[in-house]
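Presented below, as structure tokens, is a lone chain in the form predicted on its own.
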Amino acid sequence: MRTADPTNGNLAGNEQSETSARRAIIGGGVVGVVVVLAVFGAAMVPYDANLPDFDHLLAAPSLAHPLGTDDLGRDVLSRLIVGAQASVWVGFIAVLTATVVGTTAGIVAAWLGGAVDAVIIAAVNIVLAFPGLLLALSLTVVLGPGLGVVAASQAIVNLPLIVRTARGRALLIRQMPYVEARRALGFSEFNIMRRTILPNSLAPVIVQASLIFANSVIAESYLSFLGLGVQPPTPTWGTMLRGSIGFLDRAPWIATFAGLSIFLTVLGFNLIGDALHDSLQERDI
């Protein structure tokens, strides 16, 4: 008769923890670089991101221009650094708005139930009835292009995800014995919601927030690519991709480096989200 080796589970758990740690380190490093560039990039750029240089049109990468120049002679590296600001600010505003509003709405819906829960879920289902891309495009067309509109559209598009995540977690927590214990001790309903339900509901919400940030970076890029995002002359990664279409054969570095910036940023946030998910999934409520 074979007996189970308890060390196998420990080894598997340790291996999973090490994998999650590596993901967190890599993702955190990438995201950290992007955030630093977004916050301090204006003081770090080697050239004015919007200054044309007609003596160096479509110049290949060199010591003077490490990532080359575009069709107006503007330094690609400088424009990528400045373009990080748009992606980070759109993601930050979208995540902050969706997380605060969505978590509050989800917890209130789960705790109060009844008509309040029905109204909130109905509103969520209405938003979910529209494809995210179509809804974002519609909002930017109606309200006009711009950084604030793009951020608001992403907050609205991703709000249902946070509401459903927070609501599902709150419904599970409200059945826990320690919630009944706090009620028996005389704590008010608002106190239980604020001091017990909310803190214990944040773990899955934080995981979703990291993924929303990645989705917002992609959304800002494709909206700018379509001309519905941040408007020129402000550089963004999406507008750089759009401007490089006619020069892919002569200056592929413009599209390559802009695309890599989007890819690495999204990958970084996804790695952080995966690491958070792995580290929190076995955590007791």
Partner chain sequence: MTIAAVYRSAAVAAALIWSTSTFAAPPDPDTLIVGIASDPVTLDPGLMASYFEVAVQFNVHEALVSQRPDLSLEPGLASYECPDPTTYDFKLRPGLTFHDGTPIDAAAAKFNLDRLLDPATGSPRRPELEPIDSVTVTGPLTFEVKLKHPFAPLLQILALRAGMLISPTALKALGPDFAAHAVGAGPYKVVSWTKNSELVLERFDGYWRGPAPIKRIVFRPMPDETVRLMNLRSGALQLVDSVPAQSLSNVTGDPTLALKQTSGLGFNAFSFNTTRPPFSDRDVRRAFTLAVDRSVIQHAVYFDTATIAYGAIPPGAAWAYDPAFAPLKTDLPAARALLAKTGLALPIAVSLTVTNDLAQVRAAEILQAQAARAGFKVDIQRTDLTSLITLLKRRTFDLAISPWSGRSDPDGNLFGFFTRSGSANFSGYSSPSVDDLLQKGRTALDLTTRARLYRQAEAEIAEDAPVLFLAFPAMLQAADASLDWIQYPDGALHLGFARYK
Contents of the next structure:
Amino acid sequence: MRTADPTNGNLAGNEQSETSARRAIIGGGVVGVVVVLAVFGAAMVPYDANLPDFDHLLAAPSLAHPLGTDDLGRDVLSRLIVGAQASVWVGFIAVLTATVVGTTAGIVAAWLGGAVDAVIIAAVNIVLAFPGLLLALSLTVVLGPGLGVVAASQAIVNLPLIVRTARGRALLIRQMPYVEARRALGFSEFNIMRRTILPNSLAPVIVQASLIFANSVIAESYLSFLGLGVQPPTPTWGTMLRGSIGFLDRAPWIATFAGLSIFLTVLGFNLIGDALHDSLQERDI
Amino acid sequence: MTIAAVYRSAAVAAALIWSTSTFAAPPDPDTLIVGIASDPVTLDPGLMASYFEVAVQFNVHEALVSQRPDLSLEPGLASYECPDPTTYDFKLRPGLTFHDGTPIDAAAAKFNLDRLLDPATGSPRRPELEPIDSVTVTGPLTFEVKLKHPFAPLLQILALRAGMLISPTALKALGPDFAAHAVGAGPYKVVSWTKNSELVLERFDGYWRGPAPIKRIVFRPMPDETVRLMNLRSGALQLVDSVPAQSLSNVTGDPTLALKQTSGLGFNAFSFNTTRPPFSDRDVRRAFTLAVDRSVIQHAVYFDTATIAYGAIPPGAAWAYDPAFAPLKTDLPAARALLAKTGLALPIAVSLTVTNDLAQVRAAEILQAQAARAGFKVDIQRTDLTSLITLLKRRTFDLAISPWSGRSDPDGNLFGFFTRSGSANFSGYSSPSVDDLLQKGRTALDLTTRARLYRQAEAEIAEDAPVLFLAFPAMLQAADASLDWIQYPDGALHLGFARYK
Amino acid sequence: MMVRWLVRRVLAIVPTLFGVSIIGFFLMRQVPGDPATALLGFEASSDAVSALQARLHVDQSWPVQYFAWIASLLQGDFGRSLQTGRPVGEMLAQSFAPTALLAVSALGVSLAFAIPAGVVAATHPRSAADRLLTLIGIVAQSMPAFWLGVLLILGLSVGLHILPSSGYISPVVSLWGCAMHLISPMLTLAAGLAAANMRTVRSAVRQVLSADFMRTAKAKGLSRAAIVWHHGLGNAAMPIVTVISLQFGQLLSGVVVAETLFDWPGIGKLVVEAVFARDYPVVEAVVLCTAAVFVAIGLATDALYAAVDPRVRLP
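Requested next: the structure of the form predicted together with its partner chain (the form predicted on its own having been shown above).
Below is the entire complex, every chain and molecule, led by the chain shown above.
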């Protein structure tokens, strides 16, 4: 059975998987570099990312500082490397929370149906209708700025997507002959849910997860832009980008490189998401 | 390097396109478009509480007393006499009306002052008018203000928001809508106000100094300082507020623009919370202060445009300011020795709260780095302005920014911050001797005595270090070179005097 | 049948909006500080703050405030801004036009690019054009909107001086001025939309082209262009409409950023300022109105589906 997905093309399978594989490799490569920087970056930076150098404010890129320095004389390259940590952390927590909570809620809604389903759907509709950035903004003002709040707000904002995806998938699988067969064989409902429905619902959720990761990286920069990112001096790409705006005419390199870091990371996740999506289409159920 | 070069060469190549670009219409001689940092919150002078209205207020409203650019006073809507230290007699100019035609008489003046004094109005002006005992109408155009005790800053205060008269009939007719349509007696009247977009004013022909030279003024709020300056350079604006210090060279290098710079009245400072550890210990506060090198802030935050501050009296108040005053100058060994003396375990963890303003965050990061050298571990907390005010008032902070826009009289920079019941005493500072000096400063009437009292108070405060003073930011404003206008040290725009050359 | 379906769907909106209004209301009340403190600033004495709190009625208990607000809302009154004292309805109306102009023009521009590009990519699969457009699509989608905005300011305003860097001019005042000010924020917003829309158009058209009736059409001797135009796009319209309707939420977040960056006096800028000023009625009104618009668009899309295909009329 093929799902009615609008992005389902009619390309020959092997050609498509070739493209998917290439995208997955490029995307995976970019994401791999970012993750490595996030984990080991702090140990390999040329300068202390938070140490001001008041004799070299806004220095242009040079051999000593390949990407220049910022308004406090800190090395932009070092700050970008350390900044990978924040982006990866926010994305990771947001994805983990949204997928775990969302998949559970979605499957439970599909499985139990009735009142539980109605309540979960109503909650999803409310979150969906609530302006996302505003939710993040108010949460930040309530709880105080920080990476945790950014991650939490991203988890909440993206929750409806996961719940809907998981629920739709679970509803579909529920009616599959092999599920009926298992039921006939006397497997418990919980067992069927855990062994059959959960693994089969996960694939489309994983595609969404890569998009959530990308969204979270962007959201961190949005919130920083509104002045609500993480606490200084911790470098994040979003706060660096925002801080650079007052110096666009004097030191355009800060905005350029900080934006480029965000862009490449998001691009990496989007490529992976695309590739996963395509290969999923082929495999189907 | 390379990227900067690309942008630069692109700019040069585009100079031709710029000169023929059509979006920047040639300046209209009847219109002055002003870029301001933020939209005013309200146009009702009795309810104005933020710095955002300073650019607008003197154009719509006129005060009883008028302030010259050198901060000296002259009669405004009224002339005044002070027969004894607790009595002021005011005489309004005859034949004047508000923008709506309501006559400006003694009854209207009394109505205005009584309104601000009434707790039900909730006016932020009430604390500064608190010494007023009564306002009595003594004739059609004359009234008497009786004080509870002598109060030297009264006339200075009546030259600002507290002395601005609004039309009582308009207030009654408009009710809560008055805040958006203010009817005053200033050189311009309000035509329209679109929130966050533009405030349009038109010349008021009945203004007491005579009609203003420029017919129409448009205020456009543009929060981003870089953007504001860009619009001035492109010709979309003729005057801008708060030029970013890091971009001064852009203005001075452009012959079509003219920069005006004066030392302001306000200060940038951080309050220590003296009511809880570790800053309840005077030595810890002094150690932190000694660790700070203000010249770095002056350079990296203000790009050498500000004046370094050690106290609250600004250079603008020339009669009281002491340029040689510099207690607790940077001394790292002394700071470390003081901390060692306290016996506290190092590093001492403290929080430092600022708003999201980029210059404030930069200052915070510098303080963090400098204090670390003496043995402090500073955790920077960013928050929004309302949260900051709330936290300052509840005293739930260790060290928090508490900037002040400044007043022309030193009393306005000291009394609220350092007397025990002061409304801006966020640090919880308590010194009977300073209270006494500041109280005397209010009642003493000659400037030499007052200057001596304020300097002594400032010296005593510095020893206790309840507030870390960093800088008196300069007032930086820029205009089209064809505009002739007057700059005031408080940054207020008095555009009734502006004209095109 | 259709009418009953519609009535049921409209009624189902009520609990959603109710939930949104409650969350919006109580979330704002959790924010530290209150409107009186925000209004009176640093120097205000505590009795001045409490006097103003009383005047603004923010000293009452939350449920009392909430029901008072709902009650006046049901009479069509959004109340007055605590900050400026203006009627909230009037402030919303004033901010709505710039936002609508920005959002609709961005959507329009994105479609003007996405439809032809998507059709070309779909009708020439695996061609150089397809690969290039796909690449452009994924790049545009990965571009953080405000970085694009910053780059536009750097290039077009700071560098080339050909566009104003910010601000808004009403089209009533000057159509040309309005258009010049619109370009940068519109492009900032349109890039991501164009990418997403192009991908949708491409896959939708491609799927339709592979359907059986297309082969029939081809057999009938219709030209390729006619087939794509009449059958391809026509049948691909529904998935495209769906994706656009789902973009509304994303559009709103983008609008907040574009408006802040370009000083565009719309709903996004209004609400961000209102959050910082603790201007409860304004925040609540914006939350409720955007949620209502979001739900209404969803409903309109479903209704369109239902009108086209009665089988969709399920709960």
